[in-house]
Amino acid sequence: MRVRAQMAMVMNLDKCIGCSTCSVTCKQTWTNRDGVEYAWFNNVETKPGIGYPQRWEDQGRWKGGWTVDGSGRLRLRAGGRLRKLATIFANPDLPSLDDYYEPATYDFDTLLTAPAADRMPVARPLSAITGRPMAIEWGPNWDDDLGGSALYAATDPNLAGLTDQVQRSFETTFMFHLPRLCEHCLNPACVAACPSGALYKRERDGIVLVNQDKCRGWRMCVSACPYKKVYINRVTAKAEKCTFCFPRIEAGLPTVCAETCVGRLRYLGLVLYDLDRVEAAAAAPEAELVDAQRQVFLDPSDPAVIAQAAADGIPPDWLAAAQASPVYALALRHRVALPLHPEYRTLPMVWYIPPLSPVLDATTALGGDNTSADDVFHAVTELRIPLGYLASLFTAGDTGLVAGVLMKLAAVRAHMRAVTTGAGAPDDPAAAGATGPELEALYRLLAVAKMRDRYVVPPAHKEEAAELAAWASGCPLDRAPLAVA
């Protein structure tokens, strides 16, 4: 057992509004420059829709991420050391400008400088790369609140096998917002394509960042990464991606989106894991690969685990802050958080708590009782949002997995109002697998925490100072068996 940490987060669905403040917050502070108007680091995505890049998702197009060949050995869906140096100059799995957009500015000139006349001078949108007039036909929330849904909807690649059971209730569509930004992967595809060993995983904390000096823009991280959170400056052709505001984050301060979030969904900490299940854990078969990945983990209260881990120099001030994780606490002791597209095999670090629709209502459309616990978990397999999109998204298919977090969240809802009204506790909380006191600690987490408990960022050791520079040199995981191509 070799004990390492990670700076991970969880985001709950059920609280984001679309507000995209974590975007907007993120854009100035870290790609607020010429080179990279088109990205954004950090992207708010309504679900059902494309996503941005258009239908990132769509990995037989994409080749992003990991398979797993004949003997079982991990490999790089875009192909090992051979196909890259026969598509070095002219990468054919890279997606164009026209599926991220073309970013527009206006022409405020005509605003300013227009003379007196009888109707009113318009900006028209000019390309923020060339200069030149052009018309909008695209952006990275073009499809917002369903807005595109009529022409782009149809084409989310979760919706495969779901189209006809959505098309049906159309009427009662659904949607949720989906916030995206770098997983900062266990086993990230992006680090190991990199023909110029520019990105690496810092092994104090995790995250992935890019070297510039070493980056020479051969754009193989772009495609590497299923999630396209990857991008070129097209002024000087080199990677950047979302450092997980590291800055703030060694200085015991969380992330400019999670802080700025406005429906205080993002939770931060830090988690504990064996650097030795990694491989396997990413190469297991697809129907086990949320398990595998939380096998990963360690419990951060284990005396073995402490110990190993103030072996392999975890700092104490560190381990206690991965007792109080409110990360471990939502995907490993409540199981209620799931990670995005698990079958990528990247071991992401960004999870997700799935949207719970309004259960109650449902429950009472369906002849039961809102009060009955037993009513509200059948209400949950027929909720607006089909259990089997959830699944393509967060369990690679399994809607049993999703099924359970959903009644467990459910249960929490059912428990907290039978408490709070004084009808007492519902009829069997553990039918969710979950006793009264546990549904109430994850009610306080989920729905009162506090910021100190949401965030819980242990700062870096100024005695580290040299070592973390250093790691911009180089990948400490080198001597770590991560998959490579």
Given for the second form:
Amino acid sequence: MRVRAQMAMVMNLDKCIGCSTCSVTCKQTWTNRDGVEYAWFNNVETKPGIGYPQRWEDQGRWKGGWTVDGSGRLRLRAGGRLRKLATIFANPDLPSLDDYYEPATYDFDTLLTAPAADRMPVARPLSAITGRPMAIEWGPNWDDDLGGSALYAATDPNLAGLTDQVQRSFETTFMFHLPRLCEHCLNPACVAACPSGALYKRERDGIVLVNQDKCRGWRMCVSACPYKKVYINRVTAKAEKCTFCFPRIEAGLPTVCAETCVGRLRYLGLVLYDLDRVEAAAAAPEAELVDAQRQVFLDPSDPAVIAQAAADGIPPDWLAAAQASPVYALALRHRVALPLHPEYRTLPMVWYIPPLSPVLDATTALGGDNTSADDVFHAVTELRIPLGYLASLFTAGDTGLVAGVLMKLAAVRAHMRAVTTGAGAPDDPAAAGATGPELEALYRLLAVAKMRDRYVVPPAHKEEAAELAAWASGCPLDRAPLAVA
Amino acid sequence: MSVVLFGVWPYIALAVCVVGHVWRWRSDQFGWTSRTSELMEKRWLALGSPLFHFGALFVILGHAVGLLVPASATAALGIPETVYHTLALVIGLIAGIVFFAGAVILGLRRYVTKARFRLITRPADAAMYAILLVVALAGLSATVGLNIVGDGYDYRETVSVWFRSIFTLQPDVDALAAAPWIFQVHAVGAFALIAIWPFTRLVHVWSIPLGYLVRPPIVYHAPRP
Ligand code: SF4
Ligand code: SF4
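Starting from the form predicted on its own above, please write out the structure of the form predicted in complex with the partner chain.
Every chain and every other molecule in the complex is listed next, the one we just looked at coming first.
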């Protein structure tokens, strides 16, 4: 057992209103610069939908993440090291700018300088790259709120496994928002694909960064990341990615996207994991993936883990933070959060609580009472539409796992309704595999948790300030020469 | 004139190259990159870039053999002059044409296809393309004009002798002066390329990531909390 700490995030999708505040504040902080106009370290997609870049989940096309070969060994889907070097002159798996979108601004100047005339002056769209007039034909959330869904969402790769009838009815059935950022994976494909060794995972908190001084622009990380969360800066020709706001995390502050989230749906916390279990979990058979990925984590209250954590240099305040971690509570204690596309085998560290609202809507549509756990349970098991779809996002197709989570969320509602109204006996929580107090704890975490409960971020230790400063070149904004000795 | 161009210029170029590299390496790790533009355009690149790069590899290899291995050495190995000549000509010509075709495709791509490119083309790189084009054209036309259309010319008796003499610090200016002018253009231009090298994207040549083949897949930065 080798104990390591990882900063991780959980998002409660039921609460996301798709306002994109997180994307905008992230952009203002990190990518408000020449060269990364098109890059959104955090973006919010509508699901079903094709996302950004277009159809990023189609790994048959982009070849991101890992696969297991015939002998059970883990390999990058796009091929081994020799193939990487062979395709270094032209990478067939790399998205081009048109797969993201051509960023635009408007000719606002015309509005101010146009001479008096009978007609209102018009601000034409200008390419943010060339400055020339352009027609805007795509954007990072073009199909927002199912806009044009017959054209776009119908080609969502997650719908591929579902039947025609299911596909046709999705529009009237459900919709939700999926905020995405770099997953700061335990088994990062981007790191493994970098020929220069410029990408690295910090052992202290698991944040994955690009050393800007070592990146040589080979762009293998961009195609290797199955979540398409590494971007090439078009001006510097180097890779840039979400930094998990490490300067804030080191100061004990939440990431910008989490702090500014309007829905208060993000949770930040430490999880402890066993480095020795990572590889086996990543190579687990498809049906066991979620369980295997859960088993990588260690219980921070287990005395054996505590002893080993101390031996591995994890300070007591960090251990305490791991014990108070809302991420551990949601993903592992209550098991309501699931990884996004575990079948990519990168062991992503941003987990999601699947949305119950599509099921509640469907329950009502079926003529049921959506406050009754029984009716919701019934809808959950009857409805193949949301379940199959959610399973393809969060459990590599295992509908049972998703159903279990949704039932637990429904049980929280029913239980709390019974408790607060005092009306009738509470439903039997055991049906959802939980006790009453557990459901109440879950309710507090999901519904009323204050900032200090949602973000448990232990600050970095002052005595390592010099060491941290020496890593400064991991910051994409740092252009100072000779930053690293 | 030939003393300056064939006797002095190579040393200036080499000195600029070495000092330039040291300066660039020490002061500009952040700018040290292949300057990939694949994000902006993929289709032309998919054809042009492999042709250009693989062509360049063989061109460089061919030059190394042709310039560094004296005629006496191949003769001593028992390789008849005619066999060597034909082989060098055929392989060199194929590599040269592949390389040149790649360069033309990449050039068209950059200056003709999309307006997106011109913006990311830096002046030093544009100058480098111009020099590269002149050197490559001179080299190709020397091969085609003198050895295929013409009656043949053995550069190993003049150009190669001059090239090796540079490194023995006794530049044989007369050897190159005796060669046809097209070779002189090729040689002087090549040293211009060497001189400008450290200030252009060509530095990425030194970063061929062979270390990747042996390092562990996941890179960790060790310090823990
Ligand atoms: S999600 Fe982040 S850590 Fe994971 S492979 Fe992509 S860029 Fe790397
Ligand atoms: S700020 Fe919060 S609610 Fe708004 S889109 Fe982002 S995650 Fe969703």
